[in-house]
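Only one chain is included here, represented as C-alpha cells and corresponding to the form predicted alone.
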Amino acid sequence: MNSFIELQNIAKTYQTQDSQVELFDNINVTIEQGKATAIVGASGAGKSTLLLICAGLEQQSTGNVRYVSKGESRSIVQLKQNSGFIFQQFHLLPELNALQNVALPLKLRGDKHAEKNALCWLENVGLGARAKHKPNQLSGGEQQRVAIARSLSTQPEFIFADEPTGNLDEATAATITDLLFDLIHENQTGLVMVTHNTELALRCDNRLNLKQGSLNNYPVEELAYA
C-alpha cells in the first residue's frame, strides 16, 4: 500500500497589527506517494505555506495533517525523516564539496557507506566526475543536480519542491525537469511542487490551483491556471 498525506479541513491565519489576514481555509486533499502533485496559484495565495504544511514543516491554524506509511499513520517527526527537500535557492553548504553534500543526510542517518551511496547518486544525476567541486565551481544547473540527489540519496517517500526550477535558464529547467521526473517514477517517489511554469505543472499527476483562500483540484484533461 502507498503512503499518503491527508490534510483535513486545513486553515492557515496571520495576525498583523492591525487584522487578521487568512490565508486559506477549508483545505481537504490527498498527496499520495508515486504521484507528482503541483500546486499552482497567484503570487501571494500561500502556496509555499502549503507545501510546508503538506511536509510537516509549518504548523497549521486548525485541522489535521495526516500521515500514513504501509498502512499505519505515523507521526508528523517521521513525515519528515521519509522526506526530501528542493527549493530554488539549492541550499548546499558552501564548505563542503558536491560529494559532502549528498552525503550529509545519509551521515546523520548513520549510514556508514555514506559517501559510497552519495556518489551513487551523483552519477545517477549525472555528475560523478564533479564530486569533488564546491558549489561556486558549479552551474546553477549542477548545483540543482546536487540538490536533487541529496533529496533522493535518502529514498524518501515524499520530495517538496518550491520552485525546483525558477533560478535555471529555460532549456537548463528543462532538463532538470526530466531528469527530476526520471528519478521520482524510477523511485515511486511522491513529488509535491510549488511551481509558477505551466508546462511544469501540467506533467504531473494532479494540480491544486489556490485561489482566493479555496483549492480547486484540476484533472490531467484541464489547465493548470484555468
Contents of the next structure:
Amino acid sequence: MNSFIELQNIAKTYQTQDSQVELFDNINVTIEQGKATAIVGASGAGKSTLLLICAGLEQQSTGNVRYVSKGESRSIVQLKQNSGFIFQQFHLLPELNALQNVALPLKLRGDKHAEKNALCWLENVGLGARAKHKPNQLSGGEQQRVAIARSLSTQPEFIFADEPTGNLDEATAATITDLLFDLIHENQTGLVMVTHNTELALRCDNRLNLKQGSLNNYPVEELAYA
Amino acid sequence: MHDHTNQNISNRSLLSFAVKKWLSEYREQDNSILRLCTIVLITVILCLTISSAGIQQRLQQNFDQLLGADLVISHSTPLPEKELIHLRALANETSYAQLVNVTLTNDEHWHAAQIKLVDEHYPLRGSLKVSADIGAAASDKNEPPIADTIWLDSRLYSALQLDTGAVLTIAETKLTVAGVLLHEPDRLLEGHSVAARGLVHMDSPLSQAFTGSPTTHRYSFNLSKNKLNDAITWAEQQLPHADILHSGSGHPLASFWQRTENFLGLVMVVLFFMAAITFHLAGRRQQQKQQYRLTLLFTMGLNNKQVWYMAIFDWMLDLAHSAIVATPLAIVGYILAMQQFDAFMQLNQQYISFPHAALLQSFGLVTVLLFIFQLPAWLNVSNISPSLLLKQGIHSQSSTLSWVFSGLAIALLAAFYSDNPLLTSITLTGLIISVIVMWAATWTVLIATEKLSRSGHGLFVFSIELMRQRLNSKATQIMGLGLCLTLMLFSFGLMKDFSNVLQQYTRSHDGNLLISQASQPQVHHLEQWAQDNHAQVVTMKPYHNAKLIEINGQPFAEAIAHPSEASARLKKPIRLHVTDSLPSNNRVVNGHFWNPESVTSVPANGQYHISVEQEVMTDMGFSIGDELTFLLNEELKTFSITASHVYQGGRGSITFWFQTPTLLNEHLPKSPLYMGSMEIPDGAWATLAHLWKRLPTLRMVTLQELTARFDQTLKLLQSVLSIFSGLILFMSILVMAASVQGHNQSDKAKNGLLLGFGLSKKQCLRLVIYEWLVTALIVGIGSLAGTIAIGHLMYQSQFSMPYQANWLWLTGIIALSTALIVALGAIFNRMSLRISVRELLQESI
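The form predicted in complex with its partner chain is what I want next, because the block you gave corresponds to the form predicted alone; please supply it.
Everything in the complex follows now, all chains and molecules, and the chain you saw is the first one.
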C-alpha cells in the first residue's frame, strides 16, 4: 500500500507589527508516494511555507497534517526521517567531497555501508568519476546532481524540492529534470516541488496553484499557455 | 564618448565613503574580535613602556637626590692609605662610613639590621631627618649622633619594643637610643635593601666590636666639576675591585629593572603569539571582504592609487580607533603601577613629568608590528583585478605567508625585549613541544578515528569527519587554545609549587632556621648552644666571599658579551663553596669533579679546580677549561673550570654557584665563613636572643621570616600572574570566537541541512558538543605535554627546584578547562543553531 501525506484544513497566519496576515486557509490536499506534485504561484503567495508544512518542518496555524506510511499512521518525526530535500542553492557542505556529501544522511542513519551505497547513487546520477571532488570543483549542474543523489540516497518516501533547476541554464535544467523524474519513478518516490518553471510543472502528475490564500488544481492547458 | 568616471570620484568622497563603510561594519563580529585584540595589544605595549619609562625616570630622580656625594667608593676592605691620600688631595670634602649587618636584640626580641658607623663629616650633602620619638616632628640634622648613642629606624623601635632613652646592647657595647632615623641623604647607596638601619658615630666604642666581621667600607667625596672626571678615571684604574658610583653611573636598580622589563617583554611575545593566531583566524576573512569590496570599487572607476588610499585609510581608522580606546587604559595602568612602585620602594617623589616620548616611541613600535601583521592583506590589494569577480575567485594570500609575517613581528618583539636566552629558549622549547604534541594528537585522533569509522555511522563520526575536513583551521584553533592552556597550567602550577616548596620542602630538609653567614668561632658557639638547647645543626657549609675579576685573563666588564641574570649578580661578591666531595644535592653535568686525593697541592699551572653551576655556565658562555680569577680576602686567585654541576632535589636546598677544593683554605689568610641550617625545638626560640646578643653579626633568618618575605613576594607574584592569566584568558576567548565566527556560515548551513535530514536541534547541539569535546581533549593532551616539558626544563635551571608533575591536580585542571571549552564552544556556536530549513530555502545562508 502506498504512503501519503494528507493536509486537512490547513491555515497559516502570521503576526506583523500592526496586524495579523493570513497566508492561506482551508487547504486540503493529499500527496501520494510515487507521484509528482508541483506547487506554483506568485512570489510571496506562501509556496515555500506550504512545502515546509507538507514536510513537517513548519507548524501550521490550524488544521492537521497526517502521514500514513504503508497503511499505518505515523508521526511527523517519522515523516522528517523518511523524506529528502533538494534546494535551489544545492547546499552541499563545502568541506566534504561529493561522495561524503551523499553518504552523510546514510551515516547519520547508521548505514554501515554508507560510502559504498553513496557511490552507487553518484553513479546513478552520472558522477561516479567525480566522487572525490569537492563542491567548489563541480559545476552548478553537477552540484545539483550530487544534491539529488543525496536526497535519494536514504530511499525516502517523499522528496521536497524548492526550485531545483532555478540556478541552472536551460540545457542543464532539462538534463536535471529528466534525471530527477527518472529516479523518482524508478524508486517510487513522492515529489513535492515548488517551481516557476512551466516545463517542470508540466512533467508533474498534479499541479497546484496557490493563489490568494487558496489552493486549486492548475489545468495543463492554462500552464501550457502561461 | 568622454569617460567622466575618474573625475566624479574625488578623494574626499572616497574618504567619506570609507568612514561610512567603517561605521556600518563597526559591529560585525570579525571586526569586533580584531579590534579587541588590537586594543589589548596596544594597551599592554603602551602601559608597559610608559610604566618602564616612569620607573627609570623615578630611579634617576631618586639617584640625583640620594647619592649623597659626587663620588662614592665602596669596598669590602679599607682602601690603602696611599690611594686615600691621593683621593683626599683631589676632593674638597671627604667622609668615611662602615656598614655591618647584625641582628639587634632587646630582652627576647630580635630584628635584623644594618649598622652604619659614620665619621663627623657625615653627611657630605643633604641632611638627615630625625625625630625625638615615634610620631614626633622631624628635624634636619647635619651631623651624626654623638658617641655612645644610636638613632634607629622606626621599625626597630617597634620590633625591639624600644623607647627613646632606652639602652641597647650591641656586642657588649651599651648605646643609648637617641632618636628615630627617618631619612639618610645617601640612602640610595643601600640599593634595594630594605634592611632596618641604625646610625652610630665612628668614635663610639662599637666601631671596635666588629673587627674581623664582614664590613663594607664606604668613602664619599665632594669634588669640583673639573676634578670629578679625573678622580673617577683614576679610581677606576687604581681600584678595579671597588664599587665606584658617581652621578653619571646610573641607578643601581636601573639594570635590575631592565631585566624585569625584559621578562615582561617575554610575556608580550606570548601575547603577540596569541594575537597572531587571532589575526590569522579572523583577519583572513576581513582580507577577503576588503579585496572583494576594493575589486568592486575598481570596476566602478577607482584607479590603483585610490584603491590603495582606501585600503590604508581603512587600516588607519582601525588603528586610530584602537589607540583612542587603548591609550587612556594604558595611562590608567601606568598611574596604578607608579603608585604601587612608589609605595613598594618607599619613594617620595617630586613632580615627575609624564613620559610622552616613551608613549610616542611605543606607539611607533606597535604601529610597526601591526603594520607587519597587515602586510599580507596589502599584498592582496596589489593583486586586485576585475577578473577575480568574473572567476568568483576572491581568495586571501596563503596562510603560510600570513604566518611568515606574524613570525617576523614576534621575532622582532622577542629580539627587542628578551635578554635571557636560556629563559627565552626554555619557554619557546616548551611551547614548541606543546605545539608538536598537539599537532601530532590532532592528526592521530582525527585521521585514525576517521579511518576506523569509515564504515561507522552516527553523529560522532560525522563530527570527526567534519573536523578532519577542516583540519587546517581546526589545527590553528587547537594550537591557540593549547598554548593558552599550557601557559596558564604552568603559571598556576608554578605558583602552587613555590608555595609548597617553601613551606614544606624547606621545613623538612633544612630545619626551621637558616644561617646565612657565620664565622668559625660563631659556628662553635652555635654548636654549643645547639647542644645546650636540644637543637640540631642540619647542615653547615664553608665558603669564602669572592668577587669575579677576570675571565680568561680579560677584565670582567670587558669579557661579558651580553647582559644576563648571572652577569648582573656576578658584579657583586658571591659565595665560593669549599668542598672536597660533590655535595649530595648536586649532580655533575660536564667535566670531572675532583676527588680529595687528586687535590692535595695546587696544580702546576697555579690554578685551582672550580666547578660552576650549569645555568651560570650557559648565561656567561663559560666552557670547561676556562680560567676565572677571583678576589678573595684581598688576594687574586685563578681557577680553571673542571666541572659543571646542577642542583638535585631531596637533600637540602643550600647549593652554590661555584665550588672549589678545600685546598684553597690553606692558601688564604682568613678562615672560611659558613652557611647552614638548624632545627630548633619550640622551647629554645626564647634563648636565641641571648645568642644574638653575644654574636650580633651572626646572620640567621627564621623559617617564619622566610615565609613572611615569601608571602610578600607571592602576593606580588599573584597579582602579576592574575593580570597575565586574565590577558591570556581573554586572548583564548578571542581565539575561540575568531575560529567559531569563521565557520559560522557553513555551520549554519550544515545545521539547516541536518534539520532537513530529520535531525532535531538537540542532536545538532550534540554535534557541536562532540566537536568541542574532541578539540578540548587534544588541547588538554598538548598542554599537559607542554606544561611538563616546561616544568622539567625550567624548574631545575631557573628555580633550583625538582619538578614533579602533580597528575591529580593537572588532570583536574584539564577536566575543568575541557568543561569550560565545551561550554564556551556551545555558547559561541549558538548562532549557528538558530537556523531553519526555511532559511536554506530563502537562500539567506
